[in-house]
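Form predicted alone, single chain, as C-alpha cells, below.
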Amino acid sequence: MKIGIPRALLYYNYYPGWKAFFENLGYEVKVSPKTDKKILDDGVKLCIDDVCLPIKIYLGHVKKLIEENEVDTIFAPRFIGVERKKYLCPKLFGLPNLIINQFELSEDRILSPTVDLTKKPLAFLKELISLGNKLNCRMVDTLKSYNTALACQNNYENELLSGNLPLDILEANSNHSDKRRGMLDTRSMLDTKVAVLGHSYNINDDFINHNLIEKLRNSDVFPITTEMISKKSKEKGLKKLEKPIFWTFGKEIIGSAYSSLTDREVDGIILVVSFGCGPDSLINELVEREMKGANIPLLMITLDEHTGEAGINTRVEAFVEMLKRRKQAV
C-alpha cells in the first residue's frame, strides 16, 4: 500500500516521525511534489475565497496525490492540539472532513487519526493503535513503530535546534542542503541575523513565500526561525505576557519574538503571515507593539495567492540594507 502525504501545512513539523511510523509498519510513503503554480491554482479552485492560502495549497497537494501519484490512501490527521491546554487552528480540526467532501473519498482512501494532546496523554496512543488496526497491523508492531517514529522526530527537532531549517533536512540533496552547510559554517562570522517568524508552512514553502529564506541567505543574512529557538528561551519570552496564549503556533511566534528581543540575538524580525488568518491578526499586533517599543526593526510580509515576488524582493532588500547600515552606524 502507498500512503500519500501532502507536502503542506504540518508536513514541515512532523513528516520525519510519520514517515518512520509507516515505513516501519511496512508501507511505502509518497510525498506530493513541491508547490508550483498548478498546485496553487488547483487548490484555489477547490476552496471558497475566505479560506487562507495554506489550506488552499494543502488541497492542491491532495489533488496532486490522488490524480498523479497513484497512492492508495491519503494521510490527513485531524490535528486538535500537540500540547496540554493549547490548540491549533480550527481549520485543521475539520481538514479530513473537507478532503472527504471535496474529493468524495471513501473511508479506506483516507487515514485521519485525531492528534489531541490537550487533555489526555494516552488518547493519542489509542488513536495510533486504532490506526494500526485499520492498517491490519498487530498492536505490538504499532507500538514498536511508534517508538521508532518518536526517536526520528526527536532527532529531527534536535537538528532544527542546531540551526537547520526543515527544508535543509527534508530536502537533503537539494541546493538548500549545500547552502545550509555553508551558512552553518559561517554563522558566527555573519554580522546580520534576522528572526524569520511565522507558521512553518509559510516559512518553508519556497513557492508561496517567493524564496524568502534564499533571498536572505544570498544577502549574507543568517535567518533564525522558531524551530531554532529553544523551548526554554521561548518560555522566558512568554513571561512578558499578562495572559497565556492558547494557540500553539501563536505562542511559538510570540515566545520567539520576545526572547529575541530580550537576548538581543537578532538585528531585526521578519513576520510572515497569511492574509485573513484570525489568530495571526492578534499575534501580529502584540509583536508589532513590543518591537516598536524596543526599537527592533520589524518587516511584516502578508501572503496570499496574489502576492507578487517583485514586491517582496524590494521590501526584503530594503530591510536588509537598512539593518546593515544601522549596524555600521553604531
Second form
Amino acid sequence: MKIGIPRALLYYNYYPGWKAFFENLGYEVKVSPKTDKKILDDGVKLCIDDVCLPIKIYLGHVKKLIEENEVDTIFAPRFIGVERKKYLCPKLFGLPNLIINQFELSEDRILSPTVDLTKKPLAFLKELISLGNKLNCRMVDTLKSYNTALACQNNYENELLSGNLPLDILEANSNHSDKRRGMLDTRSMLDTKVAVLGHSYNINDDFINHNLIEKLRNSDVFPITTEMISKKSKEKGLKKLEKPIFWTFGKEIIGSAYSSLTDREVDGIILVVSFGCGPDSLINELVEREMKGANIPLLMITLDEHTGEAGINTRVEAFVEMLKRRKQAV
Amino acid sequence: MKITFPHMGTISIPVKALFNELGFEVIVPPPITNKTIELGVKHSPEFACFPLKLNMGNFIEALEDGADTIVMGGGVGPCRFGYYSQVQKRILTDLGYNFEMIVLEPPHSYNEFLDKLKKLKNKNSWNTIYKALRITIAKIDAIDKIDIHTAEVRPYCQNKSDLDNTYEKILDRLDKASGIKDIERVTREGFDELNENKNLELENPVKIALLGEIYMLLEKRANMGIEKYLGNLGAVVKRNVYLGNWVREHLNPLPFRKKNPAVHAAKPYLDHFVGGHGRESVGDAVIKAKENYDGIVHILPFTCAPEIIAQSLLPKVSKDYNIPILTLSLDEHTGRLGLHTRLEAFYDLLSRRERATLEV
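Could you give the coordinates for the form predicted together with the partner chain, as opposed to the form predicted alone above?
Full complex below, order starting with the chain above.
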C-alpha cells in the first residue's frame, strides 16, 4: 500500500518522522511534487476565497495525489497542538473535514489521526495505536515504529538547529544543498544576518514565497529561521510577555524576534505572513511595536495567490541594501 | 475607579447594572458611531478581526471620557479573542493612556485570580454580590426576551419606525429598572407594547435563521442591522445566539455546562472543535434546516479562521438539506448599500421559493 503525503503545511516540520514511521511499518511513502502553478490554481479553485494561501496550496497537493492515482491513501493528520497548552491554527483543526467534504473521500482513503498534545499526551498515543489498527499493524510494531520515527525526527531537528533549513535537508538533491554547504562554511564570514520569521510552510515553499531564501543567499545574507534559534533563547525572549501566547507558531515567531533584542545576533527581521492570517495579525503587531522601540529594521512580506515576484524582489533588495549600508555606517 | 468595558449589542445594560450594584462608577463607552469605527480601525492591526477594532474604538472613547479601568473578556485560545486584551493594552499604552486592564479569563495563577477578585469585590458582602448578580442575569434574560419578540412581530408591523421607537423605549426602561420585580414588570409591559404595533396580516412569512460569529450577531453596528433589515423586508428572523448564551458560556464560573445540541448536529460535516463558534455554526445550520427554516444567513468578521472553516463546509449542508445559505464576511470596508442589495436578493429568492412550494 502506498501512502501519499502532501508537500505542504506541516510537511516541513515533521516529514522525516512520518516517513520513518510508515516505512518501518512496511509501507511505501509518496510525496507530492514541489508546488507549481497548476497545484496552486487547483487549490484556489477548491477553496472559498477567504481561506488562506497555505490551505489552498495544501488542497492542491491533495488533489495532485488523488488524481495521479498512485497512492492508496492520503495521510492528512488533524493537528490541534504539538505541545502543552499551545494550539496550531483553527484551519488545521478542520482540515481533514475540508478534504473529506471536498473530495468525497471514503474512510479508507484518508488517514487523519488527531495530533493533540495540548492536554493529555496519552491521547496521542491512543490515536497512534488506532492508526496502526487501521493499517492492520500489531500494536508492538506500531510503537516500535513510533520510537524509530521519534529518533529520526530528533535527528532532523538537530540538523535544523545547526543552521540548515528544512528545504535544504528535505530537498537534498536540488541546487539548494550546494548553496547551503557553501553558506554554512562561510557563515562566520558573512556579516549580514537576517531573521526570516514565519510559518515553516511559507518560509520553505519556494513557490509560495518566490524564492525568498535563495534571494537572500544570493545577496550574501545568511537567513536565520525560528528552527535555528535555540529553545532557551526563545524562552528568554518570551519572558517579555505578560500573558503566555497560546499559538505554537506565534510563540516561535515572537520568541525568536524578541530574543534578537537581547542577543543582537541579527541585523534585521523579515516577517513572512499569509494574507488574512488570524493569529499572525496580532503577533506581528506585537513584534512590530517592539522592534520599532529597539531600532531593529523590519520588513513585512504578505503572501497570497496574487503576490507578484517583482514586488518582492524590489522590497527585499532595498531592505538588504539598507541593512548593509547601516552596517558600514557603524 | 471608573470602570469601562466594550460594547457588544446591548451588553452595556446588564454590565452597567452589575458594576453599579457593586458600588463602582461606570463609564459606558459612547454608542458606536462612524467615528468609533474610524478610531478603532486607525489604531488596530490591519488584519485583526472587526470586533477587536470596534473594541479599540470603544476603549479610546471611554478613556477620553475619563474611564481609568477597562474590564475585558479573555481566554486561552485558539480564537484570537483570547489575546485581544494583550494587544489592545499594548496599543493603548503606546498611545499614552494611563489605565488598568482587568481581564476576565481562566487565571494562570492562583494569586492573580484572588487579586482580580479582590479588586472587583470592592468590600461588598457576599449578599450584595449575590443580589447584583441576580439583577444582572434578570436584565440579560429580559433583553433576550424583548429581542426575540421584536423580531417575531416586526414583519407584522405596518409602521416599522414605531416599532423601533417602542423597542428603544423598552430598553431604556430596562436600563433604569432597579429591582427584579421592576425588571419583570417592564418586560411584561414591553411585550404588550410590542404587540400593539402588530397590524398586518401575513400568511406564512419567510423564516430566516441568522447564525455565525457571536459578536457580529449581537452588535448591530457591526452587522449593519441585518436582523432588522430582513425583518423590515418581511421575514421572521431568529438568531442562534442571544446575549444570555454568551454570558452563560463565557462567564459561568461553574464547571458543568449544558451540552450544545449543535455540536452533535455538526458531526457529519465537522467532528472536531475548531475554535470560536465554527462548529456551532455548522451544527446550527443543520438544526435550522431541519426546523424548516426557509433560508440561513451566516455572518462572520473578515479573516475569522473558525468561521471560515464553517463557511467552507456550509455549501454541503445547503446541498444536503436543500436550503439556501448566504455567507457574509463583514468588516469596516463593507458597504451598507451593497450588503442591503444582497440581503434583498436573498429575501426575494426565499419568498419565491416559498410561493413555489405552496402552489405545488
